[in-house]
Every structure is written in C-alpha cells, then in structure tokens.
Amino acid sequence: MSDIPVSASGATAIDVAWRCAREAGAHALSRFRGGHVIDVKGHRNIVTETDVECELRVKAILAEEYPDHKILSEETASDTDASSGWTWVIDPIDGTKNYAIGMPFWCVNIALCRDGEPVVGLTYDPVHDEGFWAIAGQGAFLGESPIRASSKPNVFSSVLSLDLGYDDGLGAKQLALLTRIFPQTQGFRITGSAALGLAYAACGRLDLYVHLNISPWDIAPGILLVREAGGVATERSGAPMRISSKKFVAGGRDVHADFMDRYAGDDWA
C-alpha cells in the first residue's frame, strides 16, 4: 500500500510500529514475573501498572512521529473514534492475566488503521522475540519469513483455539461450542491472548481461532495478519471482520468454510 504516510523523522509506519513494540516489550519484559500493582476493571479483567506505563511510552513515540494521527488504546484512550482518518490502535500488553501470573504468553499489539481498516499491523511477543507483521497488499511475515495460514481441509483435521472473554454468558457458550465439536477435531487450546491467537492462526500454528467478545485493540493487527497470510477472518455471521467486530472466526480458508458450514447456525453466540 503505497500511500501509507511516513513519520516525522522519515521512518515508515512499520518501522515506527517496531520501535513502539520493542520499547514497550522491553519494559514489560523487565517487569515480567516481578511484583505488580493490579487493578480490577471487571470480573477476570485486570490491569497492571506496567500496562499503563507501556501504553504511555508507545503514545509518546506516536505523538512524536505521527502528531496528526489519532490513537485508540486500551488503558488511556479507549473511546477514540477509529472509524475515519488515520488511527493507531494499541494494546500495550495483550494477555495481561497471563503476564500477571507469570505465564509466558502475552504480547504488544499495534496497528495503523485508515478509516477503520488496518493497513499496518504488528503483534510482538517479547518473551520469544517473535514479531508477526503485515502491510496491506504486501503479505504477512514472522520476522523476515513469509507466513501462511493453515491449509487443513476441515475441522476434524485441525487444532482450534478459543478464549472465554469477560462475559460469563458468552464464555459459557464458547464452552458449549467446544463440547459440541469435541471430539471431532484434533484438539483445542485456550490461549489467554486473542492477539497471539490470531497471530498463530495467521502462521498456521493454530488452524482456527474463535472469539465472541473482543475489543479493537485485541484484533486490529490480527485481522490484517490472517488475511495477508491467505486466511479468512469473518464475523460469526460471515460478514468480513472489522476492528469493531465482537464475534469472529479466523484461520485457514478450508477449515473456516467447514466450521461455518457445520456450526455457524448453532446457538453459540
């Protein structure tokens, strides 16, 4: 996509995203498995002081490099309208519960959107130093290597992943869906990070990822990653997935089609 604006210093948007991700990731990693000040935002939904510190560091870089762009972020700018113009969408630590209890499955999530559509996306896992990134029309990558979504033909041959979210009723429906499908699949994984779930779906580590209650900062890079990796990301209804989507199915083309054919009509959302 040739019309993505360069930054004030002349850097590309993906380079700025990498700078943000590495800055936030290094700070979060330095605090990982240390003591945390934890606030409760809702049932099972927490935030640590490190989440806020990382977000402020990213926002400072973006204010310097793209002063005219809007920012939508989980902790300090969650009400920004990202439906028009250029907007950076940030989750400073996706998988905060994992982070707070010392599980090494969390990441920094950053995307640049134009009129609500992600055109640059980066999901960075500091623990394993893995960066999943994509630019619209240019493919998806893990580091320097191109990635492809799963080529599995159906649900039976696939490993599926889901997360329960913070809504008890919808979480129960996710468990009901799992029970409905099992054992007609190779297995399930509950990741605790929607961002990494989508990144893993983009590179084929997971064949399909399903969620019923999500926020824009969790999924903005992942939508682009899956599509640029040759996969499919849709709402439960089958409509194209957007950063405003709440209920989605994403992964390889064939397994996605098989899942939608078999289960989209079920009362699981």
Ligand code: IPD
Given for the second form:
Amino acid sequence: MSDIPVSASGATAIDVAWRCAREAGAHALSRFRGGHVIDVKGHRNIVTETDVECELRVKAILAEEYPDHKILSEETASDTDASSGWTWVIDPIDGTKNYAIGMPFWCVNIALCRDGEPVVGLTYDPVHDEGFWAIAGQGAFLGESPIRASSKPNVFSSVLSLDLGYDDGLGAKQLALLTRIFPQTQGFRITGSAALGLAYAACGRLDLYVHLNISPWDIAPGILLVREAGGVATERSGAPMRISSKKFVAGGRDVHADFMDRYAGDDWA
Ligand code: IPD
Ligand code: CA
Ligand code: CA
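For the form predicted in complex with the ligand instead of the form predicted alone, what are the coordinates?
Complete assembly follows, chain above in first position.
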C-alpha cells in the first residue's frame, strides 16, 4: 500500500491533483484568446492575470485538502523550501507566452514532492484535454493508457526539443548547441512549454528534451513522468535530475546516452 497521504476529504493525491488541474485548466481555457492583462516579470518573461487567478484556485483546493502540506508555486509562493517534508509544486500555466499569443501549447503543472522528490505528478493540457500523470513506482500514463519514452537509438534518428529560457547567455548556449548538432538529427522543436516538452518526451512524441535554466515548477511532474515511462532524466553532469536542477537532459534511454557522449561537453556549462 502506498504511503502517500490521503486528503482531508479522503481523496488520493492524484485525484486532488486532477481536481486542481481541471479547475485551473477550465479557468485558463475560458480566458484563452481573450484580452489579457500582462505584467512583465523580466526580459522576455511575462505573466497574465489568469496565471495568478489559476494559481490561487489551486492553492485554495490544496489548503482544504492538504492543510499541513507546503506549497511552492511560481507566482505567489516561489521561495518555499521544498527540500523536506510534503510539498506541492505548482506552475498554474506553463507556456505563458504561448498562452498570451494564442498558441495552443500550454499546460497546468502539479506535483506532490516528498523531501524534494516528486512522487505524484500531473501535466494537464486543457486545449487538447490531455493529462500526463505518474505515481512513483506505478508507471506513467496519458489518460488511461501507459506511456513509454522513446526507444530511438541515437541523436541522429531523433527529434530533439528545447526551450531558451529567460537568461540571454544560456539561451545563446542552447542555440550554439543546436548549431553543433545540426544537421545530424531529424529536427528540433522549441515548444514554449518546458513542462509539456517533458510530458511529450515521456510519451515518445519527442525523443529528448534539453534545458539550461529551469525552475522546480517547470519540471517537478516531468522528472517523474520520464522516469516512470522508462526514460532517463539527468543533469548535464550525469547526476540524477532533481527539482532543484537548472540544466538537464531527459528522454529515451539510448538517445540520452548518445547525447551525453557526443554533446554534453564543457561548452554547455
Ligand atoms: C517557461 C516555459 C519555457 C521555458 C522557461 C519557463 P512559463 O515557463 O516553460 O518553455 O523556457 O524557462 O520559465 O514562464 O511559461 O511558466
Ligand atoms: Ca513555467
Ligand atoms: Ca508559469
């Protein structure tokens, strides 16, 4: 039997995650392609009023269902220490730039972590009504169906994906990496949502996903999704990826190994 605690109303953690994701997802969808009030958080980094509203809705559900758990969330509780105890890690909308310009590639990202390790994760894409979820030791799923990471043998046979993040220098390193790899691959995709990029890597739509400057709420469900789907998620050094990792490579086992052999050199640091 799982030692993941049930909620105050007797629900499982994954059911609570689904309730949060459906609530936030429906709200965000109702505002999608409407006019947005946009705040600029940093260079190229924006937030809409809907991001904050979604986050508050999720927090209200969690306060009811898991009043003793901590919350680490992008817009209103980004300083919480998630390294000990039970912590919900939330990105109310991952892919805000896509959301704000009307691109249908964004998601609600929710994970429950124990001592910094994700044990329940859900990445929910409301536009396509696709929920990628995993529970530690129980596999990864898209809806009802089990998912598997890519079985492609190497970078050459793979489609790689990445995002540039909000640090100009590190974004430029990502672009340099693409230049090094191209044309020895089947293609690149810049998703605009690291969370969905990882979910797509977990189900083999993408073979490998790479980022150099990420935050816990972008990746907490994805780490679990990729691993439970039989894939590999590591830091550039090869150390296991954690929610505190900044630079990572995640995807199918063999393409990950080939990428690490060929491209995880010093110029990526
Ligand atoms: C961002 C997206 C983007 C990634 C950034 C993230 P946001 O999250 O996941 O793909 O490159 O590093 O911060 O701002 O849309 O929640
Ligand atoms: Ca994000
Ligand atoms: Ca976000």
